[in-house]
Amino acid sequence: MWRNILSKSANAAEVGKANLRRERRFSTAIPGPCIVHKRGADILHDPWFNKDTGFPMTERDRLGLRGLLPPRVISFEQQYDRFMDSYHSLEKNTQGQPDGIVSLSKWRILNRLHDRNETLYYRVLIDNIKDFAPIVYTPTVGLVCQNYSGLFRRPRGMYFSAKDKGEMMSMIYNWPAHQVDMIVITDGSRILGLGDLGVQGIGIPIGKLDMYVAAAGINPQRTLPIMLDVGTNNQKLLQDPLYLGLREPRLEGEEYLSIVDEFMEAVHTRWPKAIVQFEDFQMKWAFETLQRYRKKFCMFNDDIQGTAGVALAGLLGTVRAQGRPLSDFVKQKIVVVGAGSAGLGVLSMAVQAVSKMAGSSETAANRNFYLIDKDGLVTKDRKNIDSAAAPFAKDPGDIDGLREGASLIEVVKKVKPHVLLGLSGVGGVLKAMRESDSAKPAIFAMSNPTSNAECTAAEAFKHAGGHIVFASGSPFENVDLGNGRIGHVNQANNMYLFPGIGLGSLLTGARIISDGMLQAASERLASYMTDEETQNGILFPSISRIRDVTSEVGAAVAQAAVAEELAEGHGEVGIKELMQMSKVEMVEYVARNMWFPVYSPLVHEKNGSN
């Protein structure tokens, strides 16, 4: 399970994928026809069917478009190149302007394309995922959410509010798609590291689902972003005349849970096989809803389980980077800074991994993990300890020389950890990591967006030394260490895992998403890189390889679902066929079921209504 699953080199993989993209980028293969119930201008105003000037004359005639477009027919390749020329022109014209203005300008031009022509938008996104992911996803999505009310132009997704109590079962049928496979929902209570943004948090589900399309090939017509508006405690938003959400304090307690309960029942009544990803809920509701629904619905919480899975893959990769066998992970001393949903999720999954590898109890596996929150080291001596953090509190007898509430610098100097993992949005203690017991210690600065990162890559390599392994939640440039040496930056992005978790669960018809499925995803990601790459401090692949990564991760999730007897089959592929698939066949099955954007011939169905 722990061995490297790839026999090819990274360079060969990179070249192979690049060649594949070039071969299929403007494929002449004609897909099957698509039936439409619209004609004329209605089609031009529907971003799913609109081809802009790409409609051939035969379609213009049969769909009532002749005369509604300029006479020249532009090929898909020409449309693609024209957009990219516009994008590069924007880049050139915004040079020297503040980063926020540049990022929002790039987001706007992509969003306008998304509003107009979804097929072209997703092709552009897939082919340029490394450049565009930071624009439609982390970190720019945080800026978009902060400014959402002013940026709003047209609705995307659905909005369920506290005012809709008792109506959600009927509301869910207002969504026009007959089938939905993937739903991302937020209540806007903890958007990235920005806090309560209320209804403006809808940008997160939209961005996440764009990544599902780009990375996992989920058909965008089968995705649904959801905003659950239960009010906001952000006074600035409540006083903002442009704010589009409910102008009242957040619901709490049973009132809050009754709203989420009603939504979950409604969505699974209409789409019982849909997978629901919870995103950016404040910690108390993140853990509460996860435990409330995970055994009943096929759902997961990306902040708890996705972040934990990517972090675990990075931690396992760090052991490989040190030239040690993965079994030595049980010996790693790890300090986790931040007792929020992400930090506790990482600890929980890491403890499970150690317990599994060592064949010990989770209590024994917890021995080398140290949790630090805003009040310092968490121990069993603490009064009123949070129930979610309690399992990770240290026994005072096991931390000789340290006290309850000891500072981060005290803990690092005493413990000399192999890994310092930050999920708190607060600057870490870097120089002390030079005293680590590891010859190649790791620093993970995981908080988002970039402005909230515990440290930059340059700061980490400068203060902790050029020999470290560095990972971050937001993108940073590699660091020039001099003498031809490069300090590699690993973006520990949830994008490496959540698309595969969702796709693998979907393609097996999994009833629930188990801990075993999540751990299988982490292990497959950790084993994706070659030994040469990890020993150079590279823990995660290039984002440009994301569909290949998702195929592997999705296959691991699918195999775990089958092994745990959680799979029920998907479409024409039943449980018998799934059980008979080898690892290679499962990877091929996952890759084969990825949607790819091409223009389909449009045929109008004459039903007498038009």
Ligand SMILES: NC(=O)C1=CN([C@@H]2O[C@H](COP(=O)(O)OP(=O)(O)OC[C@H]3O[C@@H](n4cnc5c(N)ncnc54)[C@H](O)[C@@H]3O)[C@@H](O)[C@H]2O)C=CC1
The other form holds:
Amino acid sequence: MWRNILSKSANAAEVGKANLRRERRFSTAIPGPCIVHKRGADILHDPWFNKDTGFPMTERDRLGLRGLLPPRVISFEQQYDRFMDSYHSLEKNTQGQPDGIVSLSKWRILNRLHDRNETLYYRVLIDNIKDFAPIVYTPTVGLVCQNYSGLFRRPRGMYFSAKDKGEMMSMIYNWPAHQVDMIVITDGSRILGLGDLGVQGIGIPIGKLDMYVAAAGINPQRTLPIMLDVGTNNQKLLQDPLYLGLREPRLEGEEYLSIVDEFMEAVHTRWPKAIVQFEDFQMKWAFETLQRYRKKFCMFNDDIQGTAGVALAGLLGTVRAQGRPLSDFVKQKIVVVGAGSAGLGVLSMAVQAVSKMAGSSETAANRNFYLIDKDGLVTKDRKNIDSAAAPFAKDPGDIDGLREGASLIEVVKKVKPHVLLGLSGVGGVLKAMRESDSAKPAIFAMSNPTSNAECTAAEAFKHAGGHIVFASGSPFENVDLGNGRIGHVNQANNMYLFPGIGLGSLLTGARIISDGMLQAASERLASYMTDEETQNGILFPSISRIRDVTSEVGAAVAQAAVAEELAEGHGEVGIKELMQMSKVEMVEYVARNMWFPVYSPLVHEKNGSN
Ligand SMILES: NC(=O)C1=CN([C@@H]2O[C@H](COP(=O)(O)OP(=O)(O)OC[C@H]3O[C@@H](n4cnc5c(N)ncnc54)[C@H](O)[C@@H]3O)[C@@H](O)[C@H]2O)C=CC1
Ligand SMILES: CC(=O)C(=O)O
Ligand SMILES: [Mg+2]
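For comparison with the form predicted alone, would you give the structure of this protein in the form predicted in complex with the ligand?
In what comes next, the whole complex appears, and the chain from above leads the way.
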């Protein structure tokens, strides 16, 4: 019963917020001017400044646009409604067609707007984030990367290739914006769960930065998606005559690292305060580059660190869902499937949390965690064990008859875990979770995109039982369990953290991103939900609350940066002001600094470049 009350009040709050957004969206208050160094047709062809038919007549005169547009001025609100009408018509007209075709059609209509008019694009994205995130982000972004060479129309972001060695320091100045705050870089070597997609992986930095704009209000003119093309080992792409990247095998060893080093130096020289997010690098380079740069630059690896923070928040939420005190986290038995960058990142952060809570060593804290990869249970008997996985390998004397390489089903049957967390392939084991020691076992099928999820939401509730807590990396609909019961689906995706990690670091001018800042982000996300919500199996907020979540997470990151004396100040806000901010003031500071898309009056200034 209270579930209904809760959802009603949540709905009322959503409606209130939507009205507020609409008021703000089409408010008559005049926004501050925006300096532009272009005139005439050049403005119409620049998506940062273009307003399509929305240029007022006086602006058309000032900027040399008279006669270049049809005479009638269309308001932002009318443009917005017209776009949404076209989008809904497309939805109607593609009904019944295969999912991939529908998703790509939706991506195309959004992408065309993105290429033409960024203000309108980000406005519709922010207002409709729940519907549009699955298109610009996972799962559709995976399909876009797979088909990138065919979908390519206009470049977005920058491409640095192995052929550019020695040139990067000058190339970085080819980027037209004076200031860049947020960079997402990939080498395309592990795109979601889709493997090596070479240059086609550029879709991921673009999608992540769209989420930065929507969730964290980073000004899109200050974002920069980067593809580091060091070749590909994907044979199909190498043989494809239309493949747009370097048609040669991936660089390895020192040759590879020297390219990444050169890029990092070039970025740091031009924009010393830019934050660099590493995304979808294969495991060996994900760990290596994180160790190499984390004490030198303001950077983080989202797959290792962002994912870990979201998973930890979900694991803590699972304890609350069982109606138990958080301190019981130290007793939870957790099986992690996938010993890659994401799985090991999660384990490392979860073990640290247990060790801190229990006041024990990390070795002791590791007792209740089990790691499984494609060769089964990882133990100290494993030959050629990866050094990053070694700390989590089980002592053969400590696993109650289980052996090295034991299958997932054997491990689950023996251990009866409270949580089964997949960062690769848990299909086929769901029934065994019925024997879990927990009254509310949790299944986290975190792999992306949807086609790579370890199981669907419907499968999880059907086989493991209607009482489970379920989370997935890509979105699924809630599941109808019959008799009016709903199986709630959470989206356990690093999108709940990376925008706040980036924004909190930016607004404090953090020198580096420390473990303490990441932990603060995770803890704030974990405490975001109420007890009622967690006990109802709701571990993460709706994505429609993402800006609010980011304000909280960003503030937690900022406060940790200040406390650890890593903050150097941002713009006019110095260290002293940052230190004086209360928790509430910090949340307000973060929220106030989010960019919001409105048409600003454009003022032309000569002799510059944009
Ligand atoms: N929900 C989220 O926020 C995130 C989800 N992910 C997803 O996690 C997945 C893995 O990412 P990474 O760890 O970076 O990849 P990775 O390539 O570094 O690691 C994959 C791991 O899975 C293991 N594996 C493969 N097949 C297996 C099988 N049948 N049974 C057990 N283990 C198996 C491999 O041995 C390897 O240890 C991807 O699908 C990615 O999209 C990654 C980051 C964030
Ligand atoms: C979400 C994400 O970062 C991944 O699947 O790689
Ligand atoms: Mg990723």
